[in-house]
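The data below hold one chain only, encoded as structure tokens and taken in the form predicted on its own.
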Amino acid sequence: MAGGAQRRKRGRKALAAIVFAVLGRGLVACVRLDERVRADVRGWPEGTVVTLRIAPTGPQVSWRSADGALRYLGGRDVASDLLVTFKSVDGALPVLLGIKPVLRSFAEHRAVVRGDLTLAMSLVRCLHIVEGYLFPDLMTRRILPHPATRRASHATAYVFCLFRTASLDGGTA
């Protein structure tokens, strides 16, 4: 039984890593596509590193705002100015898969924030918009009380997910 439980946990962590990779690139895509996300990220201090992580040794995703661009750093370990940590993979997956809203996870103490709360709220606003681009409409209506209006199609957002960097001035980096 213990072996099966370990395999399931490894599977959940692998699924979380995939979602983090899509979400990581999705935020960069939304900087390219959506002026609201671009304006929010432009307000981050130069050199800011933001990380979403699953404790204790789960996957993570990071971004750096520097030199007028947002860069997707992937899952490598970096020193972060803002660290949002989900307490477990079981607490993270409902949020990452669009079953629960991110704000609810904070209310249920499934995640903790280390760093500037203003920056954390900016990240939550950005992720709210990113979810609107990445998730099907049926999911966004269920998890987002007021889904953000998309400025581009789902397909365009997925194409832009191929890029790892986006300029904060509206052009390409």
Given for the second form:
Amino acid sequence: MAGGAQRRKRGRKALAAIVFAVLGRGLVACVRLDERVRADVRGWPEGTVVTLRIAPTGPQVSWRSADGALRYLGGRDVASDLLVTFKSVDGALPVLLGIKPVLRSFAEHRAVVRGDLTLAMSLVRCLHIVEGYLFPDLMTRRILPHPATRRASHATAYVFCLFRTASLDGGTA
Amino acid sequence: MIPDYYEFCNSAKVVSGKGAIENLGFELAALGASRPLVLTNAQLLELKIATIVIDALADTDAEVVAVYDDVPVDSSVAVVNDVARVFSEKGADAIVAVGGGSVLDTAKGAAIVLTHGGDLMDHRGAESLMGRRAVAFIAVPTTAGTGSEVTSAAVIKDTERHVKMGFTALSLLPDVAVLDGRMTVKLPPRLTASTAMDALTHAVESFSCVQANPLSDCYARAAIGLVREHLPEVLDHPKAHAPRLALANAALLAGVAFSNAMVGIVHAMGHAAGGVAGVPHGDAMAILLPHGMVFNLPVAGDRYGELLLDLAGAEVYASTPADERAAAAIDAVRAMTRMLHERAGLPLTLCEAGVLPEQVPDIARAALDDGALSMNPRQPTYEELVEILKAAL
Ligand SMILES: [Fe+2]
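Next block, the form predicted in complex with the partner chain, ref. the form predicted on its own:
Below: every chain and molecule of the assembly, starting with the one above.
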């Protein structure tokens, strides 16, 4: 049924938008929590805007680098320096839900990249670390290239994601 | 083994063999073009290699509107923009690129500028360029190594902004790839060996990378077999056209394989060693390939075992127990690089290639940032990269 298929697709997009929101805050939190992410983000040119998007019309999530930290820009339209576009929501969800490794999705051409590919490698390293905080070891064993090591507990990471976003958004540290 | 999902594209027409160059006029006409710009470098004109192409075109309906011979060793954005300018000014409708990797990459860059306009920098990325190419594009490789005549990738340097820009897009694939023994017959042994090891590495890496698929596997295996069989022959008889053509085919086959299945850790380290210490690409491949294979052995052993057939031949494959084939495949690669060391002076270690021990950390860090690493079947840590590079010193 066409209507049912449309509804399911809308549902998948809504789910992707939720994951993007968590991931968006998660990455910002990880810059604070984890020196490995901090080191990578410090290497990004000041003001770099990075976006993950699902074609053709979103949802999407963006960050902007500022003073060695990241600012969460949410799902609004921005001019991106690095734009990673998943070709479809169906190609994106397994990655976003921690079922498929990020690198495998690139290998399978599920996403295209516009911008500096070195920056894309740095983003992937950061996402791997964020996944280590967001997902349990049972999942990360299958999707990460190395066993996840954390500088703080899952719980701390979630607290940072959920309750300290405002101050992190301000880029105070 | 069939992956859950894969993509494969090789849309370039291949014209290979005796008199292939003389068919350029027909191929241009078939593409609806008649005003080619010939892109090459001064050395190839001097050696009368590019001249073969220009002379052949003079004998056709096509009119060569410009010969652009100012392509430097590393393709740069300034040259790309200049080629695009000349192309437009002269009213050209096709690029015939005659040269090695840098000439072909420059042609790809110019095609991007001519099709999409603006700053080349804005078009960097992987598969992000949409739409058809605006100009016809024929590639005539003069080395048997990069496979650039059938790959959808290009690397172009921005010498002012000090960045290396990477591009992959199907619209970068040439319309036609022309292989002719005359184009590579003057390559000196050292360069022949180095470029052949680049081709071999494309084949071995693509066969063991995460995106290997049944189609790319065929190309990779055929490429390896041709290198094994014909590289010694080329060193014995450098002026003979037939083995040269076989090596050119090997490079093309390996190019198709890696354009689709990608390369891995050996290329990541090789790009880094090139950037940090100026090690020529083929030399880096020859030095690092066995070391990369040793690192990948725990996860790619079965695949390497399969490759023993192509790397060493049926007799060796059949007489080697299944559980020893992967190690034997690495030995076969080592034997080949040793042979090239003795016969063509190819370096066997990074030290011989001019790398200083204190450069290892920088090379390891640059390798971590290299896109090729992401397709390797086993992801190394920084420390592991340092260990591999030290072993290759
Ligand atoms: Fe290569």
